[in-house]
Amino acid sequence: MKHQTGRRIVATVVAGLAALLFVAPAPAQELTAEEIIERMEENQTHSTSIMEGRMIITDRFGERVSTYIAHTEGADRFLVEFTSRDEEGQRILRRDDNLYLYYPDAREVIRLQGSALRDSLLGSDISYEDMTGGRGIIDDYRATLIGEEEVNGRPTYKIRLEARGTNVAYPEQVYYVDREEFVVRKSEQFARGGRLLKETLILETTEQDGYIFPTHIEVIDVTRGSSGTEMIIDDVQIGVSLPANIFSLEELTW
């Protein structure tokens, strides 16, 4: 099955790239902040999944698409395999809230941290520390329901996400939730003091298995003046059976 669309992949890669169970929309005077944050987690979370994707990156220099193929399960854990010629068999690996890198040229693992999570996914608007957030926003930021706005033709809920320490990428997010699908349909996130740093749109959702989750998302890095960074999922499974030990450090160098 095809779909145009970086959860999480959000998944989160999308990551980040992403990138992101349909339950029925309550009257809004009975949803608190943290149940409507509750209800758009529950509905991008799957036990598994396989996409396959693209991410288009749009720059001076023009335009590059690098294509992918990622594992998830649950929030957080996934594998991120890159298809296209550039980056065939560069992989990323995210498990127990650690992100790590694979390079077959060199054949080396390197595990993230520091001010290297904050560097470009292959030169994208998506940094690796993009990727590390995963389910339970509400245990890292204190969220607050300040109005609906319309998005794309769509209701939503404004909900401000305020960093509870400073274990997080963002000191403050908001987030346009619609108020039917529970989905996310633009999210702002911001350096402390209130400047503005990025920027995500989510343009195309699809359904599956009970499931609304988006398909075609960009995001743009306001810092770095560039023209914006697509993810589209082309083909998605859901509750798959994954093979043993591919969320493994010992499988990432297959």
The other form holds:
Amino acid sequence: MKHQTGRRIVATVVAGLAALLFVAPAPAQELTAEEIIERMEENQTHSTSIMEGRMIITDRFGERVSTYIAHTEGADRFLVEFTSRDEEGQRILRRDDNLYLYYPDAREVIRLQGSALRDSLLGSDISYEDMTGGRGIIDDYRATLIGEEEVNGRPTYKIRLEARGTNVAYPEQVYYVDREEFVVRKSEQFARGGRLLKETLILETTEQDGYIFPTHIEVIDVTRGSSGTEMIIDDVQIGVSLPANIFSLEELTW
Amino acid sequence: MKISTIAFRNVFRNGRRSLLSIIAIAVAAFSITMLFSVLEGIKVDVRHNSWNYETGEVRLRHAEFDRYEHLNPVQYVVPDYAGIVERLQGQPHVWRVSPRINVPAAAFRDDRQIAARGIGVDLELERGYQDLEDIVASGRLPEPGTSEAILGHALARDLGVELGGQATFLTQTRLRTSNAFTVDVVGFADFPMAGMNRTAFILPLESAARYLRMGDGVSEIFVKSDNGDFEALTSDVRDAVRESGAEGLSVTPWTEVSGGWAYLQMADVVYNIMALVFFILGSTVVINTTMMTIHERTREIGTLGAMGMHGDELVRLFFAEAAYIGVAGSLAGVLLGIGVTIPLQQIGIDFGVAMEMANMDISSVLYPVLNLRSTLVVFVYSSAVAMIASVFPARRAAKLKPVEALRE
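Could you output the structure for the form predicted together with its partner chain, given that the previous block was the form predicted alone?
Following is the full complex, with the preceding chain placed first.
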């Protein structure tokens, strides 16, 4: 199984943009980097959700908005359907580690693999590869607590993640994990050699049903020279019952 | 006896040496004739390919498309293309018009991403613009308004698509979002440029417009004149655009944007230098032959001088000998070049394997073109170089004193 877990912030958010996070009962004391990551991952794992949101993509040619409805189940399954006029009916299905694209004008479902995963989602700063993360950061990365920093006025643990192998998108990442809520407030992705590739900021969160939920996220792909992509969640339902087979290939083309 | 008659007879005094000189000149003249024929063929070919697939004779585009071409800016279109095409067709120098939609595309096979480029064409207008049937290697051209397409044969092979099969491509729309579409493969194309066979496919303009959400826009309009006067054509296209009221469009003759044209400008210079080198190499044989002749005939030169032949007459004698050899060699070389070029004009020279990976405007099968003017120039040049090459040793012979020469 291919692990691409280093990109889970974006993965969760785009995949229904569903990083539902438990509110931690109390600040942790003397936690190791591994323990912080594990608690963060526990918070991100939830049963099911349906959410509506929009993606605002800004590049040198201007700004455009895509809206979507996302259905998620656990950390590894989601179905995103775009509802904006320009992309109406287009769908992205993630099932386990596989990513499938459905377009109404195409008679075949496209399964993205290999280098194709590095392509941009709708011309945004998010790659398809960013959507393939799941649980298991510690399996793929060595985590080191390198300090504490304030991000948007919130105290965070600064954790460096170094890839154990080459089957990950980013050889190195730095996570800024909220000390109290165990939410990632910011993350940075680096190339081998230390060049910054991508930066993700959680600009707003909201609390619902006991979860802390990111509702406004900004992703900047530094290599594109763009102004970034914002993802805003407008509505979310947690723990809902999803239609049977919603994550199947048969349902994808309906 | 006339000097020319003596010179003519002298040519045969050492037949082998004269033959060697004639062959040297002939090889040079043949090589240059062939080189110029191939160059002329490349010129015709680059122009043909550029006009049909790259730039048109004159190209009409959105000005911003040129600026951001490397980013596939599909959103920059020629709006209301049908109206502009109609206006263009009313212009005096406009002969043919071809509106097109460029479709940036990618197909996926296993974990491979295969880059492709669709060309959406108005099949009716395109049939007038170029001999479209000529590219059909098997199957047929797509029907207008359908989801059919004809794929470059190497692209079809990469995709593993059979005739009658289908292929799905991911693309980018005018709205800067992505879309994917499936085409029914009704034919395999053999484009003149080998590089296109690996990437290109042709589909109906209406279908490309639908997949790319182009509305009434196209990526570009190619225009051809009936006489190759691209300056008058450019002016006509500008007039049509002005009359249409469309703004932000760029009208560019092919000479300004074709990579092939720039290559030809450079090639012209390089090939002329190569021709000069060939001539110089050929002329060294003539110089050598003349010098050896003079050395062997020193006593004879002394006798001629003692009998009253003047120095300038001696120069004319050797010059005339070289002229006979030069003309014979040049004539033989040029005739041989013509003889080889004529069948090659039909058969062509197949660079298929060599050009497979090259991304150039030059066809994989090249047809040399015999240009009478340049062939005549080759004949005159190679004869003249042979004659000029004889002047220096002949003048040296003329300076010999008869008494000293007779002692040799």
